[in-house]
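The chain that follows stands alone, in the form predicted alone, written as structure tokens.
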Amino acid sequence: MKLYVTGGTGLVGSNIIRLAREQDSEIIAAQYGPEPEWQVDYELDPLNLADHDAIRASIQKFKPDAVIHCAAILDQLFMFANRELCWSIMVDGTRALAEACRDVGARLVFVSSDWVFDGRVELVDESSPPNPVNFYGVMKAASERDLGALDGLDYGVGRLAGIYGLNYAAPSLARKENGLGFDFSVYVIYRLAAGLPAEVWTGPKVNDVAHPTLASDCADMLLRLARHDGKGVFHCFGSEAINRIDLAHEIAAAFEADPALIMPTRTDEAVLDEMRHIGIPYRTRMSADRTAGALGRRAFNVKEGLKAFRQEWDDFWN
């Protein structure tokens, strides 16, 4: 398979590329921003997703069999302050990519998020209507809608949640700061692995319950989706929901760290102030039963994911 990946130096994209290379896929990675931190054995193609003509030209040039679109803006404050630019990249850029995929007969896998939901419903599934509470979620939901309305497009939407793991293209980009989202687990992992205390914000405005997802595991799910012929939404995240404190303790157990290093703490007041206009889903608990049936497996639960990650961590750093 000739596979085209956007966001190849990101956490998800680097794991997709690594796994696809093991499966003997030919890789083209769209390149914007930081470059890989070592020489790679796949083709890099410079691409600005705000340049829609360049998107079409790149897909026409390489004519891939499948495209996995991982690239996204993640900075909530930047998105709030630069809505037109971010819409051009995240929504209009995705539509241009989809049209280009349709023109060359490529299957498109669009990476979306659990943050298309507001976190107020006890359990949602692949068919539940979105109700985002921030601009990031709005843009993801808009792109999901656009893809479904585009005639003749072979596509699948793969929603992810709470991603952690190793960035195999640019390890220095690993997020090592605390946060309101469920990607705080990366911060906890790096702190506990170094024997340092790890604050876990439990006060206002946090994503308190979600589905932690090992990057290498969702890479497998997304590659399965790229080879699948089904259209619509698929839940490619970890198969078990958990709250922040319990996850931190599971991380401590997986890394044989002292659980006393986990410090439940009220959300930082400065962060609350700067994020006061931005909504955060409180609880994103979701079913992935339909996806598991379609793709032939369920994603890892919490213990399975952390066990696999501990092995990846030891292999990478030792």
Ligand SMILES: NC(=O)c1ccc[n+]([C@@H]2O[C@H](COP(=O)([O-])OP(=O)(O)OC[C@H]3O[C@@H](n4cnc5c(N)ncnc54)[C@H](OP(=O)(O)O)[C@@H]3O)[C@@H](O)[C@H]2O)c1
Given for the second form:
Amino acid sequence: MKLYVTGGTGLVGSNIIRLAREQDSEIIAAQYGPEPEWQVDYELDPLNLADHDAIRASIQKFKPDAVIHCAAILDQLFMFANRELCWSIMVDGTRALAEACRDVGARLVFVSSDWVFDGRVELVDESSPPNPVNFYGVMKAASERDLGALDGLDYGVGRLAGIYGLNYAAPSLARKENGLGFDFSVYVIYRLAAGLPAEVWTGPKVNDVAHPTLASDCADMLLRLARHDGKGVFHCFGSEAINRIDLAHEIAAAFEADPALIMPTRTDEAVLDEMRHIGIPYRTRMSADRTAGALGRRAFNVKEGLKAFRQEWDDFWN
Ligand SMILES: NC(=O)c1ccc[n+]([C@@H]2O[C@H](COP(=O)([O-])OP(=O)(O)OC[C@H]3O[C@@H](n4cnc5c(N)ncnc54)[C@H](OP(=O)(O)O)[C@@H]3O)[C@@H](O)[C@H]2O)c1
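Having seen the form predicted alone, can you show the form predicted in complex with this ligand?
What follows is the entire complex, opening with the chain shown before.
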């Protein structure tokens, strides 16, 4: 398979490239940010998703069989403050990519998010109507709709959630700081593995219950989706929901760290103030049964994911 990946120097994208290499795919990665830190044995094509003509030209140049579109902006404050630019990158850029894929007959896997939901309904599935509570979720939901409305496009939406893992292409970019909502597991893993206290914010505005997802595991799900012929929405995230405190304890167990390092703390007031206009889904509990049936497996549960990740961590750092 000739595979084109956007966001290939990101956490998810680097795991897709790593796995696709093992599967003997020919790989092209659009590159926007810093140079990858690993050895590049695939094609790199500079691309800014705000440049829609360049998107079309790149897809026309490579004519891939499949495109996995991971690139996105994740900084909630940046998105909130720069809406037109982010809409151009995230929504218009995704539509331009989809049109280009349709024109060359490539299948498009669009990486979306559990944050298309509000986290207030007990259990949602692949066909539940979205109800985003922040601009990021609005943009993801808008792109999901755009793809469904584009005649002649072969596509699947792969929704992810709470990603943790190693960014193999750029380990120095690991997002180790505490923040509201995303990359919680990455922060806790790096702190506990280093024997440092990890604050677990328990106050308002936290995504308290989510489906932690190992990046290499969802990479497998997304590659399966790229080879699949089903259209529509697929839930490619970890198969178990868990709250933040329990997850921190699971991480401590997996990394043989001292659970006393886990510090339940009220959400930082300065961060709360900064984020006062930005909604955070509270409990994103979702079913992925239909996806597991279609793609031939379910993603890891919490213990399975952390066990696999501990192995990856030891292999990488030792
Ligand atoms: N992290 C999570 O917990 C989470 C949860 C649910 C869904 N998701 C979704 O999963 C996907 C991957 O997330 P991630 O955690 O891997 O994010 P990430 O590490 O921040 O990677 C995102 C990538 O987006 C690319 N990018 C940003 N602005 C761009 C622009 N203007 N033009 C072209 N490329 C641009 C960069 O690509 P380069 O490699 O080219 O520099 C960057 O590496 C995203 O679509 C995200 O919305 C993530």
